[in-house]
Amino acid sequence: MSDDYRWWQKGVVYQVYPRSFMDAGGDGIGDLPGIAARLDHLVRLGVDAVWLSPIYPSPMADFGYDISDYRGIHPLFGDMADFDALLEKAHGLGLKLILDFVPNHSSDRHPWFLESRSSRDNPKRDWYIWHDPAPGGGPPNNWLASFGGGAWTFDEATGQYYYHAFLPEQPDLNWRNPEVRAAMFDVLRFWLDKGVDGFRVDVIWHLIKDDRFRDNPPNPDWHEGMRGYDRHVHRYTTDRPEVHEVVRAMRRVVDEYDDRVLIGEIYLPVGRLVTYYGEDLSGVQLPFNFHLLLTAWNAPDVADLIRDYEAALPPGGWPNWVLGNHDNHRIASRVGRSQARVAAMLLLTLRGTPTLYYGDEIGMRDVPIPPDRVQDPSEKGDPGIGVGRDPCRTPMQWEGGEGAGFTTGEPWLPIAADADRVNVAVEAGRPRSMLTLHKALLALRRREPALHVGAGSLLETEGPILAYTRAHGESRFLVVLNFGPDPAAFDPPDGPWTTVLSTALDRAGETIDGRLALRPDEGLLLRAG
């Protein structure tokens, strides 16, 4: 039955960036009482859980992910007391929420830093990683940062180097130090004995990193334009096998509290994916899935994507999908605006729970961003590669006119040209807008079991098609989906079936009982019977 699963396999997850989704202070960033001011908006939306990317106090070298304070909300964002309101607003509404977590790495401005950069003998120097020098000099070894540039600092004081994946203001913390993990977990339980309902983990197969300190290989498939980051195979930096210990031991401090949920990042092949469901799924729930992210937009190929990660799956392990996030370019920008409504339909009737970030349900694109407003580090470490984040984490656009209902000052980064066309209050409006097409996929999955618990079949197709089944006791969906820019025909197996939902709102009710004619970028949902 329906009922016999949990909140986080039935549901929908929403992702918040906070600095973008509503400033309710006018100073240009959003803020929680800008997010607790438009959860309805989510609650119409008919999503089921909110994640919200980092809120913690930080000098936002990286925007929130160099932590300094992990139990203390940053000032932009408001205070405990605006967090604890929000809180309660989401869970009076229905809405759970969700917290980001970043183990990796801290602030170098966080307490636990400065005493341990202090002096070689400080109680917690080993909280982090440092390294002597190389025999000749120089740094311990050729590990690089993710955002560019060698993973070494040295430090003067002490005549060592510590490491940072990703910048020299975020030293990785030391996850083989027991202290370290008695420590983090501690974090954990201070958040989850107020009420939130899980954690989303940043870059968790990054947490161990090799003991012997051994060069990473050199990756063969490197080439010009790629981030020099990649010139390696990152043998001996991620996805090391000692990480699941770490996350057994971090799920169980979650299991302590009852009907959370653990989500991790895993930017990691299929096989190597599915590993982080743990030993008799004793790990995250939910190692975020994100390879239609980095799929080619195509019937065949997503489909061998669909077939190679339901077989990979580990018995009883639930499938997660993500289309869009804080760190990719937006859906409608990398497919275009039609496809964008086939990538909806897809995404929210895949079997599994789907990840929706924020702006997506209006067709929110990449907003270009000049050179003197480039904010992401990602971007100032690899210039002109394209590798900047900016572009998929502007303001909300609620409405139109200046500051699009986000703010009424400056905003932090630009807002879309589109704005007065492409927002919630124009949307909402219009019947065959890309919102309303969200709200009817969203009511429609959560009003049929089959659609948000049920098996799902991968039928065998040609060309442009993508075709699946979705059942659960006697009900019976067919979805089938035009990944092409012309007509495509399709038979359906077993009719007749009804047309409930068309990606343009206009097909409801036809009976098809034969072959099945779809429009050029369009997706259908039928009910059999």
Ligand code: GLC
Contents of the next structure:
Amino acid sequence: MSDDYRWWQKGVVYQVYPRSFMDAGGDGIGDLPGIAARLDHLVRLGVDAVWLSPIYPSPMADFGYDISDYRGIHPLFGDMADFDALLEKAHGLGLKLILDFVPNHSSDRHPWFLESRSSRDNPKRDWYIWHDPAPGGGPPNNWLASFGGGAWTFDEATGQYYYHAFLPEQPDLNWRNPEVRAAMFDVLRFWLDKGVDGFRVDVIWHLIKDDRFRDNPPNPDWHEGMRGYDRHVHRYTTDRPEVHEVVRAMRRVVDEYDDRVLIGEIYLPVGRLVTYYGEDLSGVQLPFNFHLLLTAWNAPDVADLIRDYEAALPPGGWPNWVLGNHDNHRIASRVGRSQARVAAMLLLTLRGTPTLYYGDEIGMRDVPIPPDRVQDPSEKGDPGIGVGRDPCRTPMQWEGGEGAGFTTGEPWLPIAADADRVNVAVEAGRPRSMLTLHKALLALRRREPALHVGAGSLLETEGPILAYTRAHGESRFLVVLNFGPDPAAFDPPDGPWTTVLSTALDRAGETIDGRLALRPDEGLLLRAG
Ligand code: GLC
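I have the form predicted alone already, so could you send the form predicted together with ligand GLC?
Zooming out: every chain and molecule, the one shown earlier first.
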């Protein structure tokens, strides 16, 4: 029975980037009352849970991923009453609410860090990662920061370096220290007590670094055009064996409450990724699977990915898939508008929990950012090589006209030039729009246990075709995706099949018994019988 599954297995997660979703206050930056006012869109769309990127007080050096108070709300986004109202409204509408938890680092303005850096014998000194200079002077080792430059910043006053995997404004907390763990776990309880349904945990594979501070080895595959950070293999700064014990402890906190979820942000090869389910599934319930973001967009590679991922899952480990987020190019820019429709069908029919990035449901594309409007530290650290994240973080396109229904003020990032055509209001009325396709896929997925919890089975295919079945009880579906721009054909197993939904044209109700002809860039969902 599909009733035996948890909401985070059956449901679909939708990521909101709060700065860009809806600005109710008119300052050009999205806020909590704005999100609350737009929840009806998510209900109509048919998703089940909303994950909010950070909404806490922050100097915004990394747009909220540098937190100065883990228990507050940034005034830009509103206040705690706005948060409580949003949570209540979401729950009233049957939506779960997932917060972003950023345990690896705080802001350098967090009172903990201010104390820690105030003197070598401050009780909080060891809450962060301090180290003496190397014997000949200079940083203790060769560790690099994600947004460019070295990962150690010297503190004149106390004569030591502190470690930051990201910006100097984001000092890493020392998760080997039990006091840090206790304090951070109380942060989780604070929000869980309020009733949030879970957390997406930022860079969870970074939490523990080598206790011997060994140098990272060079990356033999590095070449010009890659981030400076990628000159190294991050052997001693990420994915350390001791991290799993921390993840288990975090999970135990969440398990003090009913039916909550932990989703871990992890960029690692499949074989390493799945270790974050933990021994006997004692880790995070959903280690984010970003491999659709990283794999070349063609049928054989995606088929290999699905096969490898399914084979690597531990017994009982629940799969999940991500097509876009606030750190990567948008799917419609990566694969083009037509293939983005195929990608939507893939995401919403694969076995496992899908996470949908705001705006992808209307086919938003990366927005070019003029140099004088660049905001993202990633772009500033490695300019011009395409790692900037502003293009995928631009305001949600609700309607035509100035401000696109997002703001009455000056938006913090430019609004897409095609927002008059690509927006919720226009697409809601069009039977062939990206939005209508998403609604249809989500409605089917919700209605059919085969699609939300059914077994998945990849079929033998050739050329640009990817095909798989989903089955539950008596009900069986077939998904056939044409990754190419030319017509293609496929011989489905044991027909007949009836077409239910196509990404390319109106073709519900055709009986297919024998060869199936696919249009260019067509994804097709069929039902057995
Ligand atoms: C994660 C976030 C990213 C942030 C980084 C540092 O990768 O998704 O946006 O910049 O962590 O917190």
